[in-house]
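What follows is one chain in structure tokens, specifically the form predicted alone.
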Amino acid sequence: MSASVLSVLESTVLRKSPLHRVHLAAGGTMIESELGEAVGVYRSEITDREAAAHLGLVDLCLQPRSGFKGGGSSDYLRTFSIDLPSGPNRARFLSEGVLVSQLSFDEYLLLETTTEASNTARAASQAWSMEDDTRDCYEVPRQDSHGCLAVVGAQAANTLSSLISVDLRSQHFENLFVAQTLLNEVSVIVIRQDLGFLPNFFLLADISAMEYLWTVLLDAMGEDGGAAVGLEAFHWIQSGSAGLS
């Protein structure tokens, strides 16, 4: 297949989540977006709003993320002008909405959280070749590798906790905290990064884990009142309309 005709076909087909089946199936109204066609509503706004700010689980498996590995990632990504985090499992979010997770002493997660493309982030990623061995670090796809999710909500440190073996609660996981941990036997990457007052937490798995985990935390979530919300209600928090920032 040509070079020009695969152009075509990225331009005209929307990518999907993983978990886009699964949304169907569940009633899902779903959008069209840059990102590609995503769930924007589970029931109806009011009922996702009210489910996001008390305990509302998000598929972002669209939202673009990159990572990068090596001696050389720590140079070659300040290049971009990217503020890094202060160490090991540690995030930092930056203003363009991108948040840095450094996983080990040469490992980095950039993850895309707003509607908003990151141009910085994006830049990193294409400039990175293969034929380039001037850097030393390599590109790590978690975009193709990796599934993403989100537990928003005032109860989402309980209900997460009670599903892995670290305590997610602020006394004991502060905001920007990175955690590299097992739930249900898969292995996840938990991020926390709050909207305002209330608690989010971010996790990855590979991309082939994602409807297992969905199921596995809804079902927890069911236990204290949570339900799977759509994007819209996700932004609206973000955006602080919730009147929580």
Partner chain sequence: MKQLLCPLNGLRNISEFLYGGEVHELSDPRDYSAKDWAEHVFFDENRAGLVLEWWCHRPTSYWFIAERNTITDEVVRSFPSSEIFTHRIDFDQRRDRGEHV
Given for the second form:
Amino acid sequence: MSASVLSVLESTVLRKSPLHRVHLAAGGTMIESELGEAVGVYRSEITDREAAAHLGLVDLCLQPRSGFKGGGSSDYLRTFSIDLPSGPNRARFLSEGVLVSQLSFDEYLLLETTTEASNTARAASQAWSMEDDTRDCYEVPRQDSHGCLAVVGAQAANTLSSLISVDLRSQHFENLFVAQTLLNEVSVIVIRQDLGFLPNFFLLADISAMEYLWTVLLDAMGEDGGAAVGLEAFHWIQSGSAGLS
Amino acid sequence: MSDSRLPPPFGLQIERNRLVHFSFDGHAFTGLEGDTIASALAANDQWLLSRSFKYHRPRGFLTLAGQDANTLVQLPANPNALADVVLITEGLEALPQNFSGTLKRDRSALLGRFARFLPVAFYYKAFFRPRGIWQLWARFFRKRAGLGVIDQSFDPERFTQTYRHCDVLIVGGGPAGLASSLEAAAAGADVLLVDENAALGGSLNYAEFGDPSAPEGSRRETLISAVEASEYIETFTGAVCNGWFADNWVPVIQGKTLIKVRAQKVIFCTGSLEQPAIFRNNDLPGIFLSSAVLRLMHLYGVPPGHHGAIVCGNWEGYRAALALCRAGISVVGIVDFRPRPQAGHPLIDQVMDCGLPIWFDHGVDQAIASNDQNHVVGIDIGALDCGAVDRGNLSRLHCDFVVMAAGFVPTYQLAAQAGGRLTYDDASAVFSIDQLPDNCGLGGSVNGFWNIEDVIEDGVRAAKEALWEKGASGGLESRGLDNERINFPWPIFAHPRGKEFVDFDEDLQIADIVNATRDGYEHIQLVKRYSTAGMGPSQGRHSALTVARLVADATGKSVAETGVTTARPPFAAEQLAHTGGRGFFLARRSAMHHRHLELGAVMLQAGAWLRPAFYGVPSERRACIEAEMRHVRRAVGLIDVSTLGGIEIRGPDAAEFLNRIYTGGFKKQPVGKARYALLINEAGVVLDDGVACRLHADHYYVTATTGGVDSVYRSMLKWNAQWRLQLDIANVTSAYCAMNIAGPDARAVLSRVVQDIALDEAAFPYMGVRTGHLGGVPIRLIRVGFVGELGFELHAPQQFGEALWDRLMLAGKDANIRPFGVEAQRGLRLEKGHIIVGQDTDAMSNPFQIQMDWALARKKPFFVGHRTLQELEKQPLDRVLVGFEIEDIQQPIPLESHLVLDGEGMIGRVTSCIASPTLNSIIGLAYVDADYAELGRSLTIKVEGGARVSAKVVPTPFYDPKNRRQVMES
Amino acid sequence: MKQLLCPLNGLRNISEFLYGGEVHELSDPRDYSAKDWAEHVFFDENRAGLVLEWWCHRPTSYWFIAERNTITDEVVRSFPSSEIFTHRIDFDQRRDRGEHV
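Can I have the other form now, the form predicted together with its partner chain, not the form predicted alone?
What follows is the whole complex; the chain from before opens it.
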């Protein structure tokens, strides 16, 4: 056993998005946080913020998330004091920054959306074990199976409407609605969570299709003047600054 | 140059001060902004646009509305552009199509003289004998057939697609569509209004509605500005609704965008198409539909000529005559097919007031061409006798253009696609549409209304019905069909020398249609296919009615009985790029994807995944693959198998579920063990395979093939929707990265990095499963032997994939670890005799054929397909998958699906084959008839190029039959 | 493009769905003669009129049952499969042994 090999390993297991190289190639400036290494700013703080308000694509693959399914999953989640959505394909935004989406009659997805979000999604995942399966609740590995992106900005619905066939007109797809559909043959979970006055859609899809999806989205967004933006701009919009300015 | 243009209010769409320069047929012209190619050429006194398809006759334009094939021209990157739709832009270069020599002097025009020898269905009749002669003729005809030229060096342009949902889609922005939109919007509906023209307004922009002081102007402005002001109406102009599909799914093409519209309700306000009169030489440039002349003057301010003759069977001809007089253009007279009405008519008085002569009860014998054949210079007319022209007493009208007004056909195509039925009233000679489904409606002239007030009111009614369901329109009464007879029943004047064109696209004359019925093709659908009527670019828009009338007359039926052919999408030509859209193809990548690229992998597409085929340069493919294989046999290799399917089965009934789904037995499987899992369907056909790892009494982790996992997962869900066992099934394929470290040194390399799993043979035997950690990352390790060496398959959360790959490569550095790709893996597994489901099995393969009886747990009370296997087992085995060997490695290598022969008879086929670097011979698997499956039997395989090679049936595994390599003590 | 009403996801384009065949009664295969079993495996009733069909919404892998009129191609209603498959189904091991005694 070589000690040196092990030590190298531990120091390099820094979490990276599957889009890491795409960001580097596009000239993104990387930042490190407890969640891993992510793109902070794509071009400049100002241009990123402007782009995010108009139409921005954000890589949120490092955001903590977890999933549970089975008849007992709602009871399990309630033990963490989580308020559940009203029914399938609806979401609820918890005050601590966690977005809870109900994906079927007995399946839930937790997404920690903000920098200040509580670690509820992670805690619920870590507390789960196979030893307790009489409660009919099973963890699903959303952190690894799915990547997460956000399409944000005034033109967000417009761009997404060119890619998915679900009716996204705001009176038909309201804030905190969830749609599970296909985007260029990739299954996607679309969650609308407006940020202030700005439309915002979280997109979760198979992690192996992230690079493909990123390319498809950026290409389509180009038609509406959209661009990739860094986390800083997204957090700025989340914090409400965009709505005030 | 705008001097020749008519003064305002003529020329609604042109900007008189903005000149645009363009060229046609190599000559420079100047037009005005807002002009189409056709209108600009007309303004330059150029009336010849193209040559006809068959006889190369000179053609101008018929409709000026983008509805006829005469106006097809060649643009640099776009053949068959409609000259009366495409707007001119500065520097535009357009060319005419379908001529030899020059447009004005076409050598092939001589073909017209031989029309007598080119009867209907000429090709069918002339070239089928002697056998094979068509192959020779085809070369000649192919050169002549087709229109336009594709520029193969063009730069691909961006085409795009989008979806659009709406409450009400209104097709057609004429008076009915505008009124309908406003009504729907007033009720709060989200309205989409689509019109194929450059501007809204439809007939309001050009038609004569009776009062020359033009209240239409203000009506038009009022409607359009109200529509434009409404926040509930979105308008697409220059956009074609190209079809109607189930549940109101309507493709709309606007420029380079395909808009896939889903509407709650669709209202067709598609208007009507004017129809030509049929007489000899009715296709000469200078002969127009009355609506075309009105469009030319009102939209573009271009006079159609200097002296016009009107031939008509309705009042539209009179209205056109009055408009021409108003514009100061001389009209030589009106030839009216109808007898003089006894009660008189205000339009007759108005025309007489202008001093125009009218010939009632007269028809057209023929049009006279100029010396160069390229323009009309007159018409011969005569009195009608029982609908035919009395040729004994003809008079000639000299004119330089002719206006035809014979009637209209509703633009029924979309409504017919939606399920509407087209019926013909023989008394009034008009088509009408009924039986539309509840989610569609009609408004305006397509619904049989002609009076402008009625058209608008009908649009309003259609919107009300759409919003409040059919029949609930609350007392609104339609005024019924107008009294005005819009259609003349028989505007068809046969001539002994023919050339009365019924279908301009296909150069079909009256005799062609009549002869088709005489050849026995009496049904309208057969007439179409035999004569090609309606099969040209304009899809029968101007021939369907005439053909129906001719067929009805020739067969002694009514037009209503005869009907028209089926209208199918697309309504207008569309480009492949429209359906292609942005053009992306799904590619899934593993967490280690970029490491493979950095290591020089040549990637291949495996289902939706990108996988390394091998590492190295393409030109050294075989050497690279063989080197990778040898390295795994001699040292240690690492392969990314993340694409393997992974399914978690968890819950109290997990073991019971596996017992039902797979053929094997799983209830007694110990925790910490993996078992081979074979999946068959109810018909006993092999669908998939993998290993089932028991990680906990109630938890199995099952692998599935890369291409099969999605359907395996869905199949599991469907079965348990019926069985209702207590468990959860989760497809976790993408959540786990996986790599297989294989070779004699695999254990040594792994032991340098795996912290908490004992790897020695006793502690971790073959087909064992362990969980533990590598560098702090939780992993699942499976002792497998797919490639036939000591091997461990490592599964871990995918986000650590790249780091774990790096770790193993680093840990194996001293052992000279090398990555290997899919090709080497396929070769290695074949040496070991392992099958790949989908490659070595097909849609008929059962477990007995692939010699997997050992994988069946027959004592189970149930498993999917068991009952079928019980029956199959009673039957003699028909074919068997056997191993074969060709000892001389220099022989040609058989490929997949090469035939196994006995003499000339096929007795089987090859499924996998390689030249084995390990065994120094060619080895493979093949299905053979059961009689040929005995060991040592000699087989003949027909390889590429037809050569035969001799092979021998041998036992599998080819390599290491005693499995010593998989159990190497460290 | 047709639409189909999914009990979980609402009205969606038919391209989001996979057809799963007619709904058959689920009974113990051991009760079938060879001929009846072949009928069960290889034949669909293909009735003209109302039929019950399995459909799967691909993005959610959700199986449900739709009642469709094969003459008009109209889906009359769609509902969760649990409305038909209400109980756990078991295949009794002992019964099999008993038969062989």
